[in-house]
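Form predicted on its own, single chain, as structure tokens, below.
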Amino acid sequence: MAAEGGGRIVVVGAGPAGICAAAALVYAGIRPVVIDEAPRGGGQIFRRPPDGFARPAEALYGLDAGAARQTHSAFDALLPRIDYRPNTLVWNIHARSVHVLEQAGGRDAIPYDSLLLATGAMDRVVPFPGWTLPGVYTLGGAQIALKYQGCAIGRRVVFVGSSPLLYLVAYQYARAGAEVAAVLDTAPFTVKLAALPSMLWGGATFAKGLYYLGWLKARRVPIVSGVTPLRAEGRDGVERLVWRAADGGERDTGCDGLAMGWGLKSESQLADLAEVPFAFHAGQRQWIPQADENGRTPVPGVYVCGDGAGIAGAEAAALAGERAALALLKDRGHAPDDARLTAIARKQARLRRFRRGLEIAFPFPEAMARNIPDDTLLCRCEAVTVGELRRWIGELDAGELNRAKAFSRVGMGRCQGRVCGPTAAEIVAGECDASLESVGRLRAQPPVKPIPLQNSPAA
């Protein structure tokens, strides 16, 4: 059924962004088509288990389970008032239309008046060698595997990394019953300390995060800062990680499961595909689309909003669709409603304070990245090593990102470069001796994700 007020609307994301977008629209009379890629809506942060699932939410989501259990309840309300896409990929935006495959099969073009793109955000790795051990995950992968496939990637675990979520993840694995070998921060302690100021503008997200460290230390969990990941090793699968200390010296630590991740990047392809235009973000070392502080774009009729538009945190997430969703009511129309966007305005910047902090606290390891020694693998899916990318840059003289990806395929796989895309930037720019930014990004092309070959539309 189209939107009433000006065609159809379309909000691609059912996490805190989506929902709370869906929400805005449905409050003001109309009714969206809603596409998510899982089965149910709550997005990463606030995944579902499968029915008959077991553990309870305080178990599955820790201080956060409130805000789950919010998120949930307020998404199943709407469910009779909008057009809902569960287990929908969407992989192309074409000529003002969304592209879909359904999981049963089914394939569709949704056309759309507006479009409002909530995609979120996916884990940022940094390959070292031995990271394509079995038995080695994100930290979103391991995540998911405790929310909702209820098992533990190990029976002992190292994470590794530097994120609030390395903290996250090791709490709940350790109140699942896992023994957490150790947290291995790459960033030293001392940028914690610079970043306190700014880190006390996040009121309860801050004390939550002060909590799991004190929780994991108080049951003896050793937490190392400012380590350098030097190699995973085992022959079967992950037996130890060997880690450089911040004095120089080398360890290793035993387990066998290895959870790895530096932040979190941008699912931004459609906003690509949509014509966006995109702005490099110094503080992310990401490109993002471009948006105004309401989530227009510079395309008529596409908003993006949530992580998807820059990394800020579920909160900030959930206050961005809905400012999106106002917007876009405006833009149509609609009578905008003030006093409500003036304080999610007040509250996003109190955010952004918040998040600067963060950014300050967990560095992207910028000299690990370039670093990384030239027989790891960098591209799994074209099977390309950080040497072979060296070589291709500098005999040919690729010191853009998509030159790069011509000549070595980097990026050209089944993950079209969202997994070593990132990675593969930094060791241009580290050869070239120049800026992240000024390598340029990798341009997204359909489909964004993998789709069955008789699914595609030359089937």
Second form
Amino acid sequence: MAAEGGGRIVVVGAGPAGICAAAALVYAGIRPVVIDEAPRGGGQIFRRPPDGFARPAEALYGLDAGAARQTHSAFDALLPRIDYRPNTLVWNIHARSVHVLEQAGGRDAIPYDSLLLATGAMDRVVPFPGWTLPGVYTLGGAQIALKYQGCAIGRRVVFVGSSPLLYLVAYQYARAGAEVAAVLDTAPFTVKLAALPSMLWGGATFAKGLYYLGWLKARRVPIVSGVTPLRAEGRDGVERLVWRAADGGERDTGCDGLAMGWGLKSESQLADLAEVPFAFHAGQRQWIPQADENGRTPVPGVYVCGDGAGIAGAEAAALAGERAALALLKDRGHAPDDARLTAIARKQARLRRFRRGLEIAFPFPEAMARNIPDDTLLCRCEAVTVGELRRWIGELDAGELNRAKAFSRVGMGRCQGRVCGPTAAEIVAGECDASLESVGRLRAQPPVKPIPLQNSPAA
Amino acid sequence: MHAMTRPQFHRLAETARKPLRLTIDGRSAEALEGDTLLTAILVNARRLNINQFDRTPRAGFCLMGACQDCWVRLEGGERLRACGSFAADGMRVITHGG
Ligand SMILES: Cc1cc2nc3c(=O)[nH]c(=O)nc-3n(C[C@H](O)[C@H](O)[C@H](O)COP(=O)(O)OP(=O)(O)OC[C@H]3O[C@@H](n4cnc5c(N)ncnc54)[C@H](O)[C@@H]3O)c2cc1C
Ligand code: FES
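Having seen the form predicted on its own, please provide the structure of the form predicted in complex with the partner chain.
Complete assembly follows, chain above in first position.
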């Protein structure tokens, strides 16, 4: 293998963003390396079940079945023209090489000249007492159980949070035959009305959301707004969720499965390792890799796109992937396709307005996150409580997240703060009466996910 | 062993796949080809492991390889992330440890 990148282009992620980026590169006559940890292409929204599963796309993806089929067949058509590495985790980026670990154990370091990161997102969660009980999952996790495995996370499931996924996954569960005990939205209903002017720009996506809501209502699934989850209770696993209604009254709903989530957060650790600087995004309440509107970062040859570069949804991810690939091609001396760029930019502008509407309609529960009771676990990995973090903040006068982390160990566990990070930042900001931006962000460390120890580094 | 008595997951579809057998804490259990190790265990039991810090049972959380709360030990000592590994016939898993 050449020590230099040899002109090689590496795409990390085979979701809508990575697939559309790869397609644009192949169209320009290039054979990129496409790496994904998952066994099959499609990403999160269009995740494909393992071999031997039989449900048609309509059953798996519902109203998105057409887009799912198109994405899958586009990717299948690319396969002979790309160097596809499924089941392969990128665990480090160093000296312009991506370091990979294959599921079967093989290791490699792949040098690149251009790197396109399309690493997607995961659920953003806010802990409440009992959230580590068996039976409590993220909204995305609940969907994966159903879509990827044909299973429900329980017989009787409560959905709590605020996110388009809240209604979508509840609908998918009810359709598939699970009992949906309640859909509890932490946002008051009035914010949905405030978001309406921007939401109307969402076109089909907005209409789909209304359809799920109407479908659930017609089946008399209890849907409540302005809820605060107080605690999940149970002995060997969740048995009920206790919550406070908008009128202040305490209620509880029996369940053996509970799905929770407040939107998504970017999986941006690899951009950090590639030394891309980050910028704070107030609307998303997170730090995202710095990039221009084409996904071009300040690090030469490194591009970011899709939800990994800031949450924008699957349709926007596909467009951003293509656009980043076009920028990459231009930077490598290919003639720019200006007509295509203009068309992409127009669609992106519409989706940006819609996204702002979603941020209003499904707000992050700031008060809930900053007022979690002291004895609640914040870090699931190492069982650190919210109270311990608060004590360290007080003792150290630590108004900066990485300092609070060093002492409290919050964010130092196996998940590297993927799960607790957003809430930890809210708590530091709340305790110090400081802005969320001023508390900073958790830095990514290699390996970005736990890998087996080995004496010799990558071959 | 009450953890075995009530499953966490329930199959709603895709039940025509080929069965496979594994053991969970020494007891024989049935799963299907194409099940992740997480699914194979949770259609039979309510936990995957016991957190080594607070000694409480855990049953995974994100199912997408992000939270790391689903690591499972095999009797041979090997450790696997259950949501990202497939179950295989004859696997012997232990859920009463970290
Ligand atoms: C669990 C989940 C379920 C969702 N379901 C829906 C839905 O039903 N409808 C909807 O509209 N939106 C859904 N979303 C949001 C939607 O998935 C995203 O908006 C969309 O998929 C973004 O596309 P993407 O290409 O940016 O990222 P993704 O589709 O997330 O693709 C990213 C890919 O990168 C790979 N990857 C990441 N890091 C690494 C690494 N270090 N090494 C190797 N590979 C890596 C991942 O395996 C993944 O395949 C869901 C999100 C999540 C997290
Ligand atoms: S359940 Fe989160 S990593 Fe497996």
